[in-house]
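Below you'll find only one chain, the form predicted on its own, shown as structure tokens.
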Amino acid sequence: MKLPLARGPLSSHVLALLEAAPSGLPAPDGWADEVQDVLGDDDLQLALWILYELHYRGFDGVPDHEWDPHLIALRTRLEQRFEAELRQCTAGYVEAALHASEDLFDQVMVVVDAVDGPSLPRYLQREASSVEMLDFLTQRSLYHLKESDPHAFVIPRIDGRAKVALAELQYDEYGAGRPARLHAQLFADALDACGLDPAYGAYVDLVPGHTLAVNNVMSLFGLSRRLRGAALGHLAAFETTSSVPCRRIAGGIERLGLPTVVAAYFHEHVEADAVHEQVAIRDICGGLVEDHPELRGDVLFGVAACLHLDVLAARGLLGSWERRREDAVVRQVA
């Protein structure tokens, strides 16, 4: 994969430091705490995508310095930025959610009920143009072409009936032992036979911080074992909201006439992500929890997180497409 393109100070400064020798450029004192959005600045998110790669497929013509401390320490204090925000703006919904029941299902669905945001799955379903559904699979792409490694990352740092069942959903989200039924394999089947590049990392230079947020998350809770609730959590929530949203958007794939091999990713998802729901719950994160109640919040957390996350990224490409039209509008009339 190729390195990106800088966005700004931050992500420039992690660029030169893969270049060079990271130990010979230090970062100056306060320069992480001068960003005030976190969850939506593109050069923060950038930077901390990139890091956070090194521990994936790397970068071509970069050397290993995936453990590099002058690297793992500037993640560091990127990371504790970012989870900051995230628990202060869902600690609401936790809070909520503890006192709602002692129940762990209950308490989740209580989070997935409150997040509350703009419906991406029913537009695209109903209204989006191909144009626009093409720019969805793209900014979908950073994610789905290394779909459920974040989460892996959690299977040795966790036993029992957990450790089963976690293993259980990955079994199936690896194509149970096929490998072209690797579920990143199918979504970039489904990129190829719609003309667009199926690389691993091809369009990151055309996702905004919101949706890099959304990727590096996951990355932030899988590569912590000190969040291993909260990577739970968030795939609880993901598999939790997965599967009526992924009908919706293959109902409008189909409907704008898009090879079929497109929607049948989306298929895929619509009944397998239903029986997920009730693992990832009940048996994932409820088996974690009954080994260490201490997590619960944690898990919470995480669910709020992913579905927050998600509602801003949402309102960013909704948004950038409203833009969109109203920009040829303009253009008409002059």
Given for the second form:
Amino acid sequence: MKLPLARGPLSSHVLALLEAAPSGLPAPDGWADEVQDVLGDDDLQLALWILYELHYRGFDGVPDHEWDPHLIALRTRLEQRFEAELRQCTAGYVEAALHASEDLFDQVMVVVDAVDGPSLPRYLQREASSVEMLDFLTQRSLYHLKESDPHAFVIPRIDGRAKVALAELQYDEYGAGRPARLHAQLFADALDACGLDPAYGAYVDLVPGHTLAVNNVMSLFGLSRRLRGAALGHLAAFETTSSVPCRRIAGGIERLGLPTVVAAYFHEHVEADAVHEQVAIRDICGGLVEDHPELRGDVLFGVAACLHLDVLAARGLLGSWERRREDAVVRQVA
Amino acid sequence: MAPEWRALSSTGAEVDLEPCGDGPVLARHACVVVDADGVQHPVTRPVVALCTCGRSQRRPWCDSTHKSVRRSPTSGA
Ligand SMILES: [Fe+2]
Ligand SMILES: [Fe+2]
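Starting from the form predicted on its own, produce the coordinates for the form predicted together with its partner chain.
Then the entire complex follows, led off by the chain already shown.
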């Protein structure tokens, strides 16, 4: 993948480090301290995304800086702000769930019901134009081309029933023995069929801060053993809000007459995620909390963080389409 | 309610089932699911979720329709 374009001082600094020797340039004093909207800041979220990407596929022509202590230190500073902000935004949901029930399944559902936002899948099903649907696929490509990879980092950090169930779920995500059925491959096939670029990371420059944050939160949780509970809670929230929405999205794709392989990706997820949501909540998170009761709060934090960021990203996307429609009306009138 | 299907292993034995509250039943190590009409549905996943509410549009597989059918709105907030 090519390096993304800088979006401000933080991402510029990270890009400069990757192109030179990382330890050569010290971080400016108070680095990232002045960022206000941590969850939506284009520059901060892009800087974090670039640093995380070193642990996935890396960048063309950039030497191996994956474990450079200076870059890890910069990343840690961004992560501290990111995690603190997420904890603050979600503490109320976690508290409410802990008080509502003692049962983990019910607690997860309390958070799912409580985090409220616009229904992007319903809009895609009934109203979205082809341009908007392609925009949606473009935005989603950042994650779906490495689908399930962030949660795979958790496997060596857990044991017993939770580990067995996570491996089972990941095996299904990774095609259950058939490379052509790898979920990331199914999404690449869908992009290709629409005339979009199926190359990994091709659209990062078009992805706004909130959607970068949706991606970054998975790496934040997946790459830290301390946050393994949150990583698995995130997985449970993701899977449990997928099956029914994917049916709506597939309906929208069929309404617009896009190629059948595009709808096929979403149909696969109607069926797969009806399984995965049960496995993720009951066996993965249930198994983890049974062995480590102290991680229950973090599991619920992961659930709430996933859903909260999804709402912010969906609002941003729907808002950008609304502005585009308004601009078109203004142009027509003028 | 008796299930409308049987989940069988490669030896033809019925596999272990894990009920999920008022959702589906999970079946592991199944090779084939035989529905009430005797139609055989090959299993391609390590675990499958079998519909128990009768409303799935992908039967015998669950498609999470039970959520809109059975879950009463929570008072959870
Ligand atoms: Fe998937
Ligand atoms: Fe899934």
